[in-house]
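Only one chain is shown below, in structure tokens, and it's the form predicted on its own.
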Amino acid sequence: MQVKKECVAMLLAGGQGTRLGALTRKVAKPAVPFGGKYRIIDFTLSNTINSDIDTIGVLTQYQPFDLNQYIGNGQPWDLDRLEGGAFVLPPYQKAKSGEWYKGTANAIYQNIDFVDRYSADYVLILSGDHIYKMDYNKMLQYHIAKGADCTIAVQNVPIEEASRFGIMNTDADDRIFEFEEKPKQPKSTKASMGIYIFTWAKLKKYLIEDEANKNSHNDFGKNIIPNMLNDGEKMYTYDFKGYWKDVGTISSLWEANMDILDVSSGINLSDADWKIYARNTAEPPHFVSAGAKISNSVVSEGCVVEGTIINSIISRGAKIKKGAIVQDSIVMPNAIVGEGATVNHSIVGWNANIEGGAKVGEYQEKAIAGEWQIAVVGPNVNVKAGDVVKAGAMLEEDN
């Protein structure tokens, strides 16, 4: 007989994340290396375990191989349970039918069975690709206390930034009347953070419902949180006011790497009451050589670092050689940056190599139009000793 969960958590980890370019062409968003010694997910894998919530399925499908083999039995976020734990849930082949996900409500909807295994009276649905460290239990109380058939999760932000987002309009009890997706004249700055939790029972219902209509976009969105809405269904947002960062671009990531260095930022990986989890590998030490040069920087293990690294993430068995100077970038795991090369303004990827003398980006003193130009080194390329590489610019690994 299966226990009773109150609340199950269901990751929606799929995405392809095409705006990440080459960090993304052979695996799935979520997996992408991150601050060193992480992946993106751990951020809402050991944000759920951290809340409480021991019963996640993680719902896959782009590029699934890399993310799924480092989920595993979930062991390293305590979510290796005999009832419970982690699940990975791709797309299946039924007994009369199997299909891809085709939105984001659509998978939720191909497994309600796995809800319904544990007699989830709630349910939790959430990105994979965020950075942040929030307590969804606290959420969960305040929409039990609500009574609510749905709360989302929202961030203000500046009146100047609202048209980026799902903004959603509330009255002096935060119940919901409005929801304007990227509005050209926003009424508030409620930001959606693409964190919602529903009463299973009435989220069950509209998803059966929006499936059997053939013109829905089967995402949640577009389609079921309008829905209930029109319905007059009680919808409330809940008021988030920790760090937070969608990692969906190139700059959206660098930025958030950087962050991890100012102390200012709000993003805290030392606080021992909420750890992020990992698997790592057993690598040694870092070992920084005589001459060696570090400031204001993550040197993880397994480095080893002969040049000179300035405000930059260096991630697990990477290599800094002599004379090489590494600022305001991130190196990703196992990557080389080779004898009197400069990187500035970059990432490069897992096992990429920059050869000798070459320069990868430019230094930026600020973003342009809320974008970085940043370089991007992809995993396994290549950089030539003397080649130029601008700022802005992607390489990709021949195919």
Given for the second form:
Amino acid sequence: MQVKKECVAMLLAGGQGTRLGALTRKVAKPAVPFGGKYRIIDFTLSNTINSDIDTIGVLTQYQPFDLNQYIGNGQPWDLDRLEGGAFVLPPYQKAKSGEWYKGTANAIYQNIDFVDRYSADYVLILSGDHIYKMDYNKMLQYHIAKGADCTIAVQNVPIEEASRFGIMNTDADDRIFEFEEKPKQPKSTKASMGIYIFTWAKLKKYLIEDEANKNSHNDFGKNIIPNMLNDGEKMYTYDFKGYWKDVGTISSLWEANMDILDVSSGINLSDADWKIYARNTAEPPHFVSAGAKISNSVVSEGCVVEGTIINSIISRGAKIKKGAIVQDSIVMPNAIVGEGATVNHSIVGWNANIEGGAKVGEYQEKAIAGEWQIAVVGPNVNVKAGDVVKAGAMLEEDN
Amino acid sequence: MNKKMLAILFASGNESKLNELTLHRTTASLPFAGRYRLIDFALSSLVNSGITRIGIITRNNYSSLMDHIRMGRDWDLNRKNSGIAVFPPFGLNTSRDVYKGKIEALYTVLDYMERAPEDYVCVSNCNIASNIDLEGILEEHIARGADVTMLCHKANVTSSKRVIITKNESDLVTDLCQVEIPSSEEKLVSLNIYVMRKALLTSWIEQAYARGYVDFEKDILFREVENGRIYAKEITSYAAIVDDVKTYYNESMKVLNEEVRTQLFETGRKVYTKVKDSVPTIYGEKANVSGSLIADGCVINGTVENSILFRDVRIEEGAVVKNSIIMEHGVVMKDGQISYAITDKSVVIGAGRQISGSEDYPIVIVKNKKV
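Next block, the form predicted in complex with the partner chain, ref. the form predicted on its own:
All chains and molecules follow, beginning with the one already shown.
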């Protein structure tokens, strides 16, 4: 008999993240580097342990090797536990059937035994592609106090943007009476953050019913939540006011990285009471040579900076050579920007090599959120000396 | 015969000459090169050479060392078999004090050594920063049929008490001596790292202890030279011996040299340390940094030249840091100026204050001091 866990977290990390293009060709979206030394998934994993939830299943399916290796036994997040901890849960063969995760709800359905093993009363459903700091335990206490069957975390978004989100329409007590996916005429500004707490017994019942329905998409947003609403289950919204960003597109990934440089954005990574943990790669401190110039930027361990860096995120082990200028860009781990190369409004993937004098991306004064023309040099791509990569272009490794 | 080796490290040594820097810590836990403690270099060299049974003998002030090492996980040394064993000061029944020299210290761990399955032992001080492949050295040691292989490097003898080696063309040690007077001449200097057969070491220690000997070098090695089985192995890559404030400062500054950093960090054998999960360093609009080694977690908005900043250091606007070493959590407030200084952990240099040592005599500011 396992030790009982009041709440078990299930992290949906199986999505391909097609909109990130070259960046997710070989790794799952949650494994994409972020903020100099992190991966996107570090935020949800760190939130989980910081919320005193120590049992988490990470559901992987697409390109899982990198993510599996990264999570390992969960030690960097203090998730290597005698009872509980971090578990990578890929689809597996069962006695009567065996299949890929068909949808988000099916992924949880296939792991009912995992949750049951810990006799969990509640299940926290998370996705691995959001940047935010959130105390899930506060949400859980709210869920319990409301006597809810399901609690959905929501953010207030500007009404003009509401039609891009799943919108929750609630009564004065925050009880949800209607859910609209990307409504043309939004009635509320409460956008779902894709973070749910369910009372497990209730969710289990709906997962089993949903699985029996051959026409279902086996998806939380399309099936489980509407079905529960139709049946009049007790469903509430939970207001979250801090920084939160979906980094599902190149533009939003770039914007979220840039938010680190903007104190007013609210994403403070230096909060000693809410550390974001990452697997460490044992690199020396970074070195800034004579003649280098760095302003309003983040530079990580293992970097060697000889050139100029302005408004940029330079990830661990990256090298910025003499005369190179990196501006408003993200340089991912171990990438090299060669002598005299310029990189502007770009994302340079891990291990990419920009040879001397190449020109990547173009300076942009301003753009509407989500519509920056960010040039992407994919992981391991070599940009030849003197080559020009246009704004918004995406270079991929040949296969 | 089992070719494997265990290691015995001495966490203490030379504290008296490191003055304020080792007031609260062992030499082994002295911060070095921005994010490390000196012992990280010894531990990483050992682990990267496949040596995973490591005993650390402590003498005093070892709580900072325990806090740093914990179970040894950051060096992959939290093993079911082998791993790290820290020996707190251990008074023998026959003596009231803790051990006096290496011979007594090694005598207290004879049981530990004898119980270990390894046939060879590496004995090392912890005041050395270097990245050494001990696997190759052991191979050579065995092939030569040596009693002892002493690691050494060519260096100016800047401080006393260093053991000077004379060897012939086949690396056989022909003379050992200890100079009392420093000279600027380049000599072959012992790194105080020894590779030997375990059974030989234990028998030497038992005999030396019985005779009341104290000094491992003078009382054992110097005498053994004439038996002609002590070999010297020269380390040609960077190796620092830190035994006083001056060498600490000079060797730290050498790490700003690209070649030195390559030899320490780019060997394919990583240097591990305790993971602290600091955020990457943030440079403000007014930052002006050159020729410096900067650890994670710093916030820089002033000028930093030819200096080393450890983790979580804050340099405010208008502040100027030159030729200095600022340890963890140090702060130089607005318009503060500091040069040729070593500030220990959590030192705060107040707004507008100016502090200056000289190249020959860097000023040391003790832990937690507010200037």
